[in-house]
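This document starts with one chain, in the form predicted on its own, laid out as structure tokens.
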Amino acid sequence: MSGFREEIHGREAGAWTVRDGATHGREVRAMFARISGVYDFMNHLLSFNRDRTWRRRVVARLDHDTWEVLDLCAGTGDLALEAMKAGRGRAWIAADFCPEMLEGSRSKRGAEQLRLAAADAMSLPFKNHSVDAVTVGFGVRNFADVRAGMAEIVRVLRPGGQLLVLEFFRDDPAGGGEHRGVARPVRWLLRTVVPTLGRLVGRDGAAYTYLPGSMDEFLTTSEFSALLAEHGFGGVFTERQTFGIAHLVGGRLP
């Protein structure tokens, strides 16, 4: 990567953009294509399998009468498949801008019921007000323009629709309470051990240097919650996962 975020504009105002979104998109897409074969294994390894629990907690927040679920930045489809397994939704779309990642879902149980869509979150190929819920698991950090991505999510959601985002947010030491970020020892672990394991096990140290680097440059949970409110979401909540390693932030359109 030539730099995770060469320039950050207006973080205080809730924006998080890159100067050259096209280049950023190409680099991130190529990175995920390289690691698509080890992506699931590394997720489970680096989270000590906690990622499975985190996804179940996201799905548990979906309304029981949800019909269409759009899993954005779906990767290999685990979050969409978890929603299917739990009976949340009747139709599931797994969308990701990296076709190689989506291909990794095809061998999984229930994958034949997924609608796979190679789609960039900056310009979604879906009609206005066409889905009941959008889930995003560890993908918002990769948006070239978070505000533009939020606008697209709002566009495709129906009135009353839910947005549920599971993410590694930047530490927020001033937030306190449920907004506290990752503890210092965990931060140290992410900065040192993750790139090493990525190099030795995942065979791609650069890709797994991106994780802690992008965490340190992303929004805090407070900033992201404000961004959701700015885009019309009400009932915005934050739920810490495993000592603040990850957070679930969600809301609902009126």
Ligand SMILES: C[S@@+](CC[C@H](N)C(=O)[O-])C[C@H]1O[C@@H](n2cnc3c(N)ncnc32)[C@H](O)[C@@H]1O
Given for the second form:
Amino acid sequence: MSGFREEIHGREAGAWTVRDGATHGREVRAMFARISGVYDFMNHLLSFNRDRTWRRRVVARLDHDTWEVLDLCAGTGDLALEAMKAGRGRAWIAADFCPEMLEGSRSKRGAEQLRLAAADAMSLPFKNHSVDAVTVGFGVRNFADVRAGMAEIVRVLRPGGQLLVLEFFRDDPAGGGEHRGVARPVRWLLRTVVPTLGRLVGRDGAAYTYLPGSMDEFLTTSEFSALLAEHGFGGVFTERQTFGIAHLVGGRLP
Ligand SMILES: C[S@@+](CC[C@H](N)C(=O)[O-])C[C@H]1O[C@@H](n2cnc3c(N)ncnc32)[C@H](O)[C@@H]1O
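Previous: the form predicted on its own; requested now: the form predicted in complex with the ligand:
Up next: the whole complex, starting with the chain shown before.
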């Protein structure tokens, strides 16, 4: 029994929901609250700073004339702030169900322009068709019910709205091995080194066991792309990041 399963209610590989959504949400929120103080440092350390490039690539896909950008599962605000810095969007909402993570954005440059919202992606406190774009960086993997989260995103997006999701997806050997080449050893490192570094540097081994555990139990990019199409998104694309360690999947509503 892995630390991941002891700590967080996980999902069967490829399942849309976890067994107990309420418990899962509580545990995920508590875990991010615990690591909120070291989150940014650990992110940059564990990804060799690639996370910054990955977020820039998400932002580069946002329409030039987009207005309201909702960054869901915003954490410490880096993706929303990156959009702001790049001049994509005019208003930025950083929404997350963990206030401790959102607090981490406050000292960052431009943060005073962010609208912070304590919000659960399973039931968003925003009006129908109220935003032009939704970005989610390493968030959907944590959803207790991925379909419910997608339905909420579709509800708040305006017609023609963009969804851009950056994520660590489950390997898809049937799909030709998306994580071929160096991605395989790197993902092996994620499974072994990350929990150790998490324990030593982040002082929370369980939280950093959750990352590879949830990655292996999530959806593949093909499964996730199919979900976007099922929810009405067109022009669904997948963009490999750094040899397929992470992927950007996106689409647009009609
Ligand atoms: C791995 S962090 C990603 C933070 C940020 N997007 C980034 O790129 O660094 C995942 C974030 O998702 C949030 N989260 C997870 N499930 C959520 C949910 N159901 N509703 C809102 N936020 C959620 C967590 O609190 C955490 O801050």
